[in-house]
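A single chain, nothing else alongside it, follows as structure tokens in the form predicted on its own.
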Amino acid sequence: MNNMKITVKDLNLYYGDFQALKNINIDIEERKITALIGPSGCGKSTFIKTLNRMNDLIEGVKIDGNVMLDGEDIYKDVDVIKLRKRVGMVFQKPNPFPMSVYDNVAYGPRSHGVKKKSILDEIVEKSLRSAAIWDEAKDRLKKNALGFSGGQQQRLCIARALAVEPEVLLMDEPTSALDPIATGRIEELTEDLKKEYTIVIVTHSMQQAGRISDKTAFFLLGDLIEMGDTKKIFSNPDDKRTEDYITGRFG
């Protein structure tokens, strides 16, 4: 029996009268990379944000159905601050805070009550190492994070997300603002991180989904059309619409 980290049942999401997600049922396996693909505006970013309740911040959103994290319903049984500690997020554009590299990474642990410098030092180093940016950052810990390149900033944002020791890492098109070399580094990093974390990644790039994910889910106009092992989805999908999208007939 595979270990399901997140189970989504009959999830519907409305922005006012517009239904952005329609009856989504999906299981996300622990310590695997699940890629969400589909054309722009199909609901993949909306879906990933339901997994850490980021949509709660948008006015007029109505959500029904269940999102279970380790069997607990995140909309009923889980405190949202605790939830966001367990489910970290990395956004499309790198968004480091305008403060030092060290303070960026220490920000989360501090806000959860870690005060002791020796412990913070350890967390900062471990997180930067985990995000494959320690070598570039170790001599610049006191310098402003905005001095980093885009790819470095994105790895710093990954380190910042890892610093609170989440169980799940959500990545919403984390490489779309980066050049190919930086993209390759983030992809390698993501494959490395799945040893410890469950990763859900929204990507515009089918090549990226094919390279790094174990499972792929194809969204279209708010529907989950199909989900399965990435190799099967890319070589032999069940649904003609999936095949059309993957072979570039539309999208």
Ligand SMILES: Nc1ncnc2c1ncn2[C@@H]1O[C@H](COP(=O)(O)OP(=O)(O)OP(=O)(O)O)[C@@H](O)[C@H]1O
Contents of the next structure:
Amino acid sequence: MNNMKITVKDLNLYYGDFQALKNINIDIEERKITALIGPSGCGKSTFIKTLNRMNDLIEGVKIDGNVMLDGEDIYKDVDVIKLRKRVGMVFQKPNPFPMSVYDNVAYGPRSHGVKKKSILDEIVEKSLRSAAIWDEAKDRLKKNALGFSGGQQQRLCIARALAVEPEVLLMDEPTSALDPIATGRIEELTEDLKKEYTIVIVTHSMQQAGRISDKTAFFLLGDLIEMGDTKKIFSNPDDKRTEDYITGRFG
Amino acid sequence: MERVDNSNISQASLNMKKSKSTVLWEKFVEKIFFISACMAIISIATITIFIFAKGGPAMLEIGIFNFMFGTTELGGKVYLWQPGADIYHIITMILSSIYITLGAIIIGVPIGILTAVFIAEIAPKWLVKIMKPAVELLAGIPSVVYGFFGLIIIVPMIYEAYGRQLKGGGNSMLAAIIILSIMILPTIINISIAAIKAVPIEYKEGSLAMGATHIQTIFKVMIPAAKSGIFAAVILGIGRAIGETMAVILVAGNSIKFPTSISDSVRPMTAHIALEMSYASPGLHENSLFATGIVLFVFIMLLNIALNFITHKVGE
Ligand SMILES: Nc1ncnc2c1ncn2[C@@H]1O[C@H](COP(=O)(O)OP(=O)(O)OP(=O)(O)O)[C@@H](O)[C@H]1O
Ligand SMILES: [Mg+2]
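Compare with the form predicted on its own: the form predicted in complex with the named molecule:
All chains and molecules follow, beginning with the one already shown.
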């Protein structure tokens, strides 16, 4: 049952001379939600971006170690375009393109060569439904996506990511720019999504990690301090530093 | 504790100073700004009034429509511009201006935008370090040098390309178009680069994160997001092309006749004014040149209005 979707082995990452990730080893289970927690600057975003190679965009990044997706090394065996199709990403700040709702969701499939209107229509509807925004979006498909509220925009971005049918969904603080109600909707949504997708989520909210995740990994200054079942991490962590952070006795 | 006290003292002394000389100084600086702003407005107003005062009556005397679009037929011959006989029609100059500007846009805009994309997104750093100053240098070259380059290089090439058949010896609409295409490049490239660079990085990341390629990201997300800036670049390019005079005089041939082919010798409005002004006799001849200036002025005004409209509308 415990299928490992992503296996990270001895991962080190440097921004120039600065080492942002130190010898990270993590297994990410298929169709589970893995939460990454830790104080600001500990390398959560850096780590999550290594999983779909978004760090390639940054100049002067050096990476060693292995990131295996279904047993293939994503830095060696997999084409980066195909990788990002399989491992989608939702960002901290909702970033819909300045185009219509429909075009936003259809963007990914079109980039991957889907041209037929009927197929695109189907994908758009399905993705919007999966992201729980169909009801709000269905009458505004031709309207500019920037007219949506922040929470709607973020669900639209999730729909957009789902439209290319990824296997893994990376979310870097997807609710930090949202109000509690919009946050609640996204949290419910992740519960649904994990039936089909493997989810890795960065969050600053202990409650959020506790509510939605199956596994939790605690980072500190580029080190992975501890990883395990969320219940265990929150009730009975092995490491003193994890406990300090979770109970709020930490910076 | 001491530090806090210190900062309080300096704060207090700052406030004191402000109440005396600072206020005077600020008043003075405001006046300087105001006078500078007035200079610009007064210059524009003076030029406008001057052109309209001199050209307006001439235009009315000749007849606005007749001046801009008419021709005179005498004994089976069509006359366009015979100051001696008080025949003033600038339809060929208007057409020439429009044609060479359109031609320059057709060639210059795609090249300019693609170059901007290349510099802003694709080129490696070391190449950008060479290309950006090169483009800036291109902007700084005086137009007479462009004209000279056109005369020495482009015109003979066109002459050869047409099998040495051209009466104008290669001085032609095509030569003017080529030179203008090059001259508008810096404007289009620099402004387009700025527009592309201003596109939020989040759009680019969002696109790439879905597995779109860099090129798809550029053409499907970044350029559309930068379109109002790129439109502005194109309009400023048009403005530059339609107003250019010196380089055009040197290569266009300057014949007053209807342009029918790209190899024809043509005389656009700017060249017309500059060429005749030196010897035009005071009176209707000279004033008809100011009237030509009015037409040119109105063209540029329309472009500016279009620019304002586009940057406000498309930017939404
Ligand atoms: N492009 C970069 N160049 C150099 N250093 C960087 C870069 N991006 C991040 N860093 C550094 O790497 C470390 C980890 O940053 P990262 O953004 O991964 O932290 P984070 O855990 O996501 O923090 P936050 O919770 O504030 O988002 C920080 O010390 C940061 O300053
Ligand atoms: Mg972060």
